[in-house]
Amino acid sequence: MPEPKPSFVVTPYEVKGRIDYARLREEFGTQELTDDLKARLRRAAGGALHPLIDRGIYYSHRDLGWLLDRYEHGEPFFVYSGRGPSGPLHVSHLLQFELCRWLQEKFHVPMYIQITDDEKFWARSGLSREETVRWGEENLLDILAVGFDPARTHVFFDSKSIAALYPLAIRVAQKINFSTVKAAFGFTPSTNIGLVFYTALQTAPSFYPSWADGRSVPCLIPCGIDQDPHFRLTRDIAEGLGYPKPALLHSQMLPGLLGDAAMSTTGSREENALFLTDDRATVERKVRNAFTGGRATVEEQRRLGATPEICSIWALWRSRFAETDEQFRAITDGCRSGSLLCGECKQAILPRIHAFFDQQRAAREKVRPWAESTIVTRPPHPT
C-alpha cells in the first residue's frame, strides 16, 4: 500500500502541520513560478531581481505571465496587499511588504495597503475593538517603515476608510452568494454576518484604481499562499463587474522557530515568532532555543551534517538575513556539510537581526509624522 501523504492544514485562517508546498500548489490550482518567468520579471525589473523570489520563497503565482504581457506594451499595474491586526508584526509578516515596496520602485507603481481591523475583530472574539484599532495603527507603522514612497502609497484601514470602500464594495457583494463564502472559508450557521459580508471588503482594493479612473488597471497581489482562497473569490467575480483579474505572488510561509509551519502571533506560543517589539535579550533567547536541522551531537553533525531545510534559522538568513547569494549558499553549504555548527550558525545571525530591528524601529519614527495622511477616507467620485 502507498504511504499516506503527510497531513497538513493552509487556510486564511489556520495553518499547522508540516507543509509540501509544491502539494499544497498543486491542490490550490496555482501556477509554477518558473525559471522563465523569474527571468522576465528581472528583466522587466532592469536587472535585478529580490532575494525572496532569487531565493524560492515566493515560488507560486497567478496570471503573472499576464500581467507582464500588458507591463511590456505599456500598460502600468498597481500592488496590492494587507494585514490583519492581531498583534505585533513579527518578522514574517514583512515579507510580502518587503517584496511590495521592492515592486514600487522598480516599477514606479502606486501601492495599496489593506488594515483590515473590522476583519480582525469579527474573526477572533478574544480581541475587542479597541485593540483591533490601536494594532492596525502600530501595524501601519512598521509596514510604512519597510520604505514606501508617500506619494505612491495609499491605505485603507477599513473602519476609517469605510466611506471610500464600501459603494464598491456594495457592488462586489452583489455577485456574492453565501454558497460560494461558505465553501471556500468553511462558514457555519454560527459565523458571524460581518465576517461573511468582509469578503467584499478585502476584494475591493483589487478593483479600486480601475474603478477610480474607469479604465482597466491590473492589480498585482503578493501574499502569502494561505490566502490564496480570498482572491480566487475575487478572480472569479471580475470579469463579471468589469475589471481584470488581479494576479497573484504567493509566497512560502516563514517557519516558527519552534517547529511550526509558520510564526504566529495568536496563543501562548510567543517564543515561536520574533516580533518586532522584542527586546534585545528577548531576541538573543528566542534564537538560542529555535528548533535547527542539526543532529544530537556535535560529533554527529560534524560527520553527518545537518539539514538546512526544516531549520527555522537557516530560513531566516533566506528570508532576508543573508545579504548575498555566496554568503547564502555558503551558509547551507556549511550546514550540510556539519562544517557548521547550530551554536556558530545563531551567534552569527543574532548582529544582523539586532541591527535590523533598529533600522525599522528609527524608520518607524521616520514614518509617525505622514503616516495617517496616507489614509483614503473618501471615494474618488460621487456615488
Given for the second form:
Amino acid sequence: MPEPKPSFVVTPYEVKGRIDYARLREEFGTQELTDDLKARLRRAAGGALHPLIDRGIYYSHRDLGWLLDRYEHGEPFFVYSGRGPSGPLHVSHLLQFELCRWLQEKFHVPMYIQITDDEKFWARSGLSREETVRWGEENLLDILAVGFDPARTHVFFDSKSIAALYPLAIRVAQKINFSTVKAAFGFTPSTNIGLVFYTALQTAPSFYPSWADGRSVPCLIPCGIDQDPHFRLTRDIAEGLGYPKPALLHSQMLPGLLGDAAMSTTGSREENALFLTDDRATVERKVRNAFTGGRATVEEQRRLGATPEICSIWALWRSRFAETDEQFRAITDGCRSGSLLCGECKQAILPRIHAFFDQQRAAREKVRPWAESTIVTRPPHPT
Ligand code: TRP
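Mind pulling up the form predicted in complex with ligand TRP next to the form predicted on its own we just looked at?
Time for the whole complex; same chain goes first.
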C-alpha cells in the first residue's frame, strides 16, 4: 500500500498544514536528538541543558555528536544563525537566539548572526528595500538584546556586509546548479533570480571563520527545521571547498495563536503572532482569543481534560514562559487532567509575557549604542 501523502508542506519559503515532525525528520533525512546526545550536551555545557532542548522543541540534528567529539578534543566551534527581516520579531523568532546566547555563554564561542534584508526583498513582493533594511536594523537590536557578548558577536547584514561575504559566495555559487536549488526550494520559472542565488549567501557564514583563519573551524547552526534545505546544500558542497560540514540543531515551529502550524503572519494573519512591539492591550486580546486544546464546555473539560499538544498557549509555556521544569509539569498535568481551565491558564501566562516584553524593550535600548559596530563590512583578506 502506498503511504498517504503528508498533508503538510515545510520549505524555507512555505510552512503549512499540521506538521508531523517525526515524519519530517525522516523526509529530510536528519537525526533524532536522542536522550544520549542531550546528556552529552548537558555534560559538555557544565551540567545544565537549555529548556528549548530539554523540553523537546529542538528535536533533530545533523552531526552534533561529531561537533561534540571535536569540542572534547579541544577544538572550539562557532555558532551561526540568522533572521530574514520582514517585520517586527515575534516571540518565536527570539527563541532561536536565546538558544544561541546560551551556547555562546556555556561554550565561550563566537556568534555569527546573518540578517538577510536581500532575501526578504526578493521573497516578499510587498516589501520595499527601505522596509527590509529598516526591519533588519530593528530586528538586530532585539536579537542583540537577548544578551550576546559584543566582543564575540559578529553580524552579516547582507546588503552592508556584501564585501565580506561575496568572495565566499562566489565560490559557493560555482558549486550549485539550478536544478539543485529548484528541487530544494520548489522554485518555478517565475521565481526571481535573486532567490536562485541567495542560498550561496546563506551558506557563506558557515565557512567564514575557517576561511578567515585558514584552518578548519567547526560550525553549529541552530535553526527552524524549515531552513534545513539550505544547509543540506551547504553540507553537500563543504568538503569540495575544503571546509567542514556545519552541524545543525533543528527546532519545531512554534504554532500560531490561531492554531496555524507556525507563528507566521504571512497573509495578514496579525492575530496569529505575538509581536515584541505589541502593547499590553493587544497582547491580552491575542491571548484571550488564542486557539487552545480545550473542550467545548467547562463541564467536559473537568471530566475529560484538555490536549496540550495542540494548544498554542501550552506551546508558549513550553518554549520559554515556564520558568522551572516543575512549573511546566504542573501546567501540563493540570491541562491534561482537567483541573486547569483554559481561562485560568491564559490569565496565568499574561503577566509573564508582559514582564518579558518590558525586559526585552529595556535591553534593546542598551544595545543600541553598539549594535552597528557588530556589523562586519570587510573581508578578512582580499580574495
Ligand atoms: N533564511 C532565514 C530566514 O528566512 C534567515 C537566515 C539566514 C538563517 N541565515 C540563517 C536562519 C542561519 C537560521 C540560520 O529567516
